[in-house]
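For reference, the chain that follows is the form predicted alone, supplied as structure tokens.
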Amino acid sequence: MKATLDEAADQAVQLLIADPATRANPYSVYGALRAHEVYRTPLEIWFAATYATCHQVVRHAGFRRRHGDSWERRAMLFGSLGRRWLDDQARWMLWLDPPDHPRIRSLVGQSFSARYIEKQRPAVEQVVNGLIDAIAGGGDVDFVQQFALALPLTLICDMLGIPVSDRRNFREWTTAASGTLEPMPSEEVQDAADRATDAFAAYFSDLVDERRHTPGDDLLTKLIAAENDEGKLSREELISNAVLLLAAGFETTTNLLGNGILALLRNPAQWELLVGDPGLAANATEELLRYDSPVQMATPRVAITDIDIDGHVIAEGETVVAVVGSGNHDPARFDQPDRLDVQRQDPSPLSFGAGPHFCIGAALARLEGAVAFEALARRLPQLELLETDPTWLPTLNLHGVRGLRVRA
């Protein structure tokens, strides 16, 4: 029996990294990773798969971004080793440990805040009713480009005083350089993340210089006083992190609204309960997480002593990846996982993760979700899918639809 269940789990792992239609829809075989609540892969890293034990290792203070040698071991394994893109990475604070990674999270905290950002819920408001002014009466449009990428963006751009004529690269910049957050990049992915994380360095150096002598009221300008107030935070590390919160600021979110509008529009009985109640939207923004995470997988951790996950011992150094899309999915913790229900009581998605790496830009998502659900719901209760079928990202970890045909 044990050999049967190993077998259907690597099996599940080679889809998962292989297969573009398991990619397209990698719920369909999670029930074989959950089965063993955290499994050890042929490539000798564990998938904790359940609920349960996702929300452990997210918030195990034994789990660090890098342990020992990791970081050189993980360059090894992906044959990165000196490029320009695991470089720039390195000073991410989405791969530190304390003190660097309290240190520059510190920095951007406050902008991040859920009470800052609920003073920001006018702005948004503005910016989504200026969009569904746009493609309201607009017969064929594409949700994604038009609505669902155009919204995160121009807020996470305003946020950090980027100029408007300067955004248009910077989609195509951050799909190839999240492009190593796969399993196993290709040498092609590698070449495009380096290229992105040139162009994006050379942006961002230019832009920093030109803020520093004309301040603005902006987040950038933030960090740049930072950087000049000796020890917090040094130039490269503005650049790199400035990069990963714009890229972060809206690739997730854009795909939470294209998934969320494609999970609603397929089941119509939940979105005319929603548009019966558009009051449902942030409770309905937490179901959309759950049922059809933009995030499929947590960064990885390295455990820094031998822990026990349920039974399971992960030694030091190895390493744990967290697959929330799958705990997101878990019948143990929800009922009827794989129904979408917008009233659902306590929906807890895993999206955002949990710990010292909750995701700092979860208030920022969150808002935006419910403001878009809602005012959607209200004011285009007719949306209707035109593209049953869409194109679904090539990725795994980030998990959204590349576009996105409705009739607004």
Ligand code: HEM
Second form
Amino acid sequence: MKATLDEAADQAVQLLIADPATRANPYSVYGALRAHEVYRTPLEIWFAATYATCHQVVRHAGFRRRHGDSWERRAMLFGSLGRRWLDDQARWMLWLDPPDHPRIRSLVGQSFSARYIEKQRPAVEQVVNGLIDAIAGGGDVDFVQQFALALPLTLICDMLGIPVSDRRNFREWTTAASGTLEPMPSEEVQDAADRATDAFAAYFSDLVDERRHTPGDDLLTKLIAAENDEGKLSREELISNAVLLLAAGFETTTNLLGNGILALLRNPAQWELLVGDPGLAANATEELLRYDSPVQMATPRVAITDIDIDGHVIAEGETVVAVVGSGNHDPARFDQPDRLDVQRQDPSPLSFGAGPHFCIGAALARLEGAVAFEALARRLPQLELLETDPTWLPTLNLHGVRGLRVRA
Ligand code: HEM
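I have the form predicted alone already, so could you send the form predicted in complex with the named molecule?
Up next: the whole complex, starting with the chain shown before.
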């Protein structure tokens, strides 16, 4: 029996890594991983796949980003030692442990607090309504390009203080850089990530110089003040984390909006419920985050001591990945987990992670989702899918449709 379960889980891992159809719909294979709760894959990486084990892994203080030479070992495995992209990402708060992680995170925390973000609601509504004005009655439109990408890109660029005329190349650059979040990125992917890293660094370097002379009421100006305030932030850390905030600020939320409207229109009874009561939008956003999570896996963690997770010991130095997309579909936690239910009580998705690296942009993403789904349901109740089988991004971790044709 154990051998059969192991074979099924090994096959699930193979399909997740190599099969594009499984990446588009990974939920069909997650059950095989959940059968183990936490599973040591043939790649010698543990996958936590149930709701309970994912939650334990992301919160556990015994799992860190780095331990001993783990960062260098992973870099050697990827063939990425000395690469520009790796050098840059090594400074992202996402990949840091105490004391550097809280030092950098605390510099931007206030700007993403639930209280501060709620004050941005009128600005979010204004952008959402402007985008709907532009597509309403427009016939055949690409919802991803014209709405799902445009909304979060506009908002995070406004927060950072990036001029409108500069925003053109960002999607291309962030898509290239985020290719490295995949397991075993190829040489080609890493070359593209290096080029994107250089382009971003040059761009932000110029913008930081300019903003130093003409400060604004924006996040970049706040980070420059922290850089000036000795010891709080180096110039390299400033630039690398500005790239992280920009990329994380729109790639993921684009997928929440794109996957979300696809799920709603594929389940017309759920769309009708929302159209009938647009006040359901905040709860619907939580359910859509759970149902088709824009991020399927939290970033890898390394055990700094032997850690028992539900009877499985993850040994010191071993790596574990919480497959949050799988935890979100755990039947032990959710009734009929594969069913979309915008009225579900307490969807509590794992999609933003938890613990010290809990998504700093969660309040912003939630506000964008709630305002957008409410306005779409109110103003475009006739919204119709023009492609039922859209193309998905090739990535396993960042999960979303590349484009989505709708009649608006
Ligand atoms: C639906 C949208 C989003 C999803 C699903 C999402 C998901 C996540 C997840 C799962 C993590 C934790 C990764 C881990 O623990 O390994 C994370 C961290 C992070 N997210 Fe988000 N995110 C979203 C939107 C945003 C936005 C709008 C921003 C705005 C800047 C943002 C910025 C960040 C940053 C900076 C981190 C690193 C935090 C740290 O390491 O302390 N995210 N996100």
